[in-house]
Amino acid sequence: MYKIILTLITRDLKIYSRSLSDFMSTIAFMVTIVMLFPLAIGPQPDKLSFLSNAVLWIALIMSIIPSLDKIYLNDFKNGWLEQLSYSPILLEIVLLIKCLTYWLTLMFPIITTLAILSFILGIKSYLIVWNLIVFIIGSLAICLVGSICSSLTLGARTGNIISSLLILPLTIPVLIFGISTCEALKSNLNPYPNLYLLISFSLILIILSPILTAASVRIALSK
C-alpha cells in the first residue's frame, strides 16, 4: 500500500516538474494582478498599506483557480483515473493524495512569490510571516474546493470555464477568514478566532473533498 502511494506521489511530481510553464504562468498572472493595483490607486503608502492584504488574497485566488482543472483532467483523458479506480486503495485516498501533491508542488513558487510581493508592498516583517502561514492554510482549502469542482466538470467541453465559475463563490469563506485574520493582526486585535475558522474550514474540506470528488469521478467514468 505504501509503495503504491509513494509511486503515485513520485509520478505526479515528475509530471508537474515537466510542466513548469503552467506554474510560471500562474506566478506571472499573480505578479501582474499585484502590480496593476499600485498603478491604479497610486503610489501612496497609506493606500497600499490599507489594501495590501486584500490585493495579495485576490491575486492568490485568481491565479490558482484557472490551474485547478488540471489536477484530474489529463489523467481522465488518458485513462489513468480509470485504472486508479480499480486499484486496491480507495479512490478517495488516491484523489486526496493527488490533490495534496498538486497543492504542495504549487505552494513552493507561490509562497516565495507572495513573500517577495509583500516586501514590495511594504508589509512589515512579522506580518509577512503570519500572512504566509494563513496563505498556506487558505490555499489548501482552495485546492480542495477546486478538486471537487474540477471533478464535476470532467468530460465537459467547457469544463475550464464552468469549473472556475463553480470554484469562485466557494472560495468566499476562505477570502473572508483569511483577510480578517491578517487585518486583525494589523489592528493589534486577536487573530485566532478567524484563523481557527479558516483551519476548521480546511479540515472539513479534507474530509468532504475526497468523498465528493470520488463520487464525481465515478460518475464521469461510468459515462
Contents of the next structure:
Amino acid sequence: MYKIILTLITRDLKIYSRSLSDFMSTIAFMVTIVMLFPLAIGPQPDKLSFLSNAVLWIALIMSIIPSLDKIYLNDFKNGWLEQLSYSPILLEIVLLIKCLTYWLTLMFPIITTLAILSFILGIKSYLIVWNLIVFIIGSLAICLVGSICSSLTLGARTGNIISSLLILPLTIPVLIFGISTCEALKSNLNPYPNLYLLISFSLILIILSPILTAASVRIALSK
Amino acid sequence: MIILENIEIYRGNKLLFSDFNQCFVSPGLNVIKGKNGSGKTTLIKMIAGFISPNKGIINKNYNTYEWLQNHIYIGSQNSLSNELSVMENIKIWLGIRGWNFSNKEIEEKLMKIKILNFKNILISQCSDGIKRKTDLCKLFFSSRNNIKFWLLDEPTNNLDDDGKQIFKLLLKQFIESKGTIIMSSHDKSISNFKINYIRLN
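Could you drop in the structure for the form predicted together with the partner chain? We only have the form predicted on its own so far.
What follows is the entire complex, opening with the chain shown before.
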C-alpha cells in the first residue's frame, strides 16, 4: 500500500517536472495580473496598499483556475485513468493523492512568486508570512474544488470553459474567508474566526472532493 | 466462465444490443468480430466493468475486487504517458497494481518483445508500433500474479509481422496456462488457434 502511494506520487512529480512550461505559464499569468494593477491605479502608494490583498487573491485564483483541467484531462485522454482503477487501493484515495500532488507541485512556484510580489506591493514583512499561510490553505481548497469540476467535464468537448464557470461560484467562500483573514491581520483585528472557517472549508472538501471526483471519473470512463 | 444474459445496452441514443446472450469459453481464446461501430469496444469495456448494461446480467463468478485483480485490460488507446520513457511506463504500471519486479526482470521481458533498445526513450518520441509493443509487454507479467483473464481491444493494431509472431506466442503460452482471452481483432493471422468466434451485427 505504502509502495503504491509512493509510485503514484513519483509518477506525477516526474511528469510535472518534465512539463515545467505549463507551470511557468501559470506563474507568468499571475505576475502579469499583479503588475497591471499598479499601472492602472496610478502612482499612489496608499491606494495600492489598500488594494494589495485583493489584488493578490484575485491573481492567485485567476491563475490557478485555467490550469486545473490539467489534473485529469491528459490522463483521461491517454487511458491512464482506466488503468488506475485496477489499483488495489480505492479509486477515491488514488485521485486524492493525484490532486494533492498537483497542489504541492503548484504551491512551490506560486508561494515563492507571491512572496516576491507582496514585497513589490509594499506589504509589511510580518504580514507576508501570515498571508502566505492563508494562501496555502486557500489554494488547497481551490485545487480540491477544481478537482471535482474538472473531473465532471472530462467527457465533454468544451470541458475547459464549463469547468471554469463551475469552479467560480465554489471558490467564492474561499475568497471571502481568505480575504477577511488578511484584512483582519492588516487592521490588527482577530484573524482566527475567518481563518478557522477557511480551514474547516478545506477540511470538508478533503472528505467530499475525492468521493465526488471518483464518482464523476467513473461516469466519464463509462462513456 | 463468463456468461452474458439478456444484455441490452445503449450508447447515446443508439441501441447496440438487445436480448444478447453469450457464453465465453474459459480457458480459451474468444475473438469478437464485427464491423466498425458494431459494439466490440463496448462489449469488452462492459466485461471489464467500466460500463454497466441498461438491462441484463453479467455472470463472472468473482466479486468486483477479485475480478479487478485477476484480469488485465488493454484498451485501443495506449495507456502510456508521453513524458515518461518506455521503462518508466512499465515500472509505474506494475507499481500501481502492487506487483514487484526487479529492473532486470523487466529488461528481460522488454528483450522478449524486442524493444530493449528503446527502454530509455520517451514515449512521445516513439512510433505507434513501439507504443503498442510497450503496452503488450504488460501481458508478460501475468504468470506470477494469478492473472486469469486478458481483455484486449484490437491488440494487433500497428504491430509489424515480427510483433504479431511474438503476440501469437504470448497467446499460446497463456492459453496453455489455463488463461482466458477475450479480444476484438480484424487480424487473420491468429486463425491457427482454436477460436470461439463472437459475431456482432
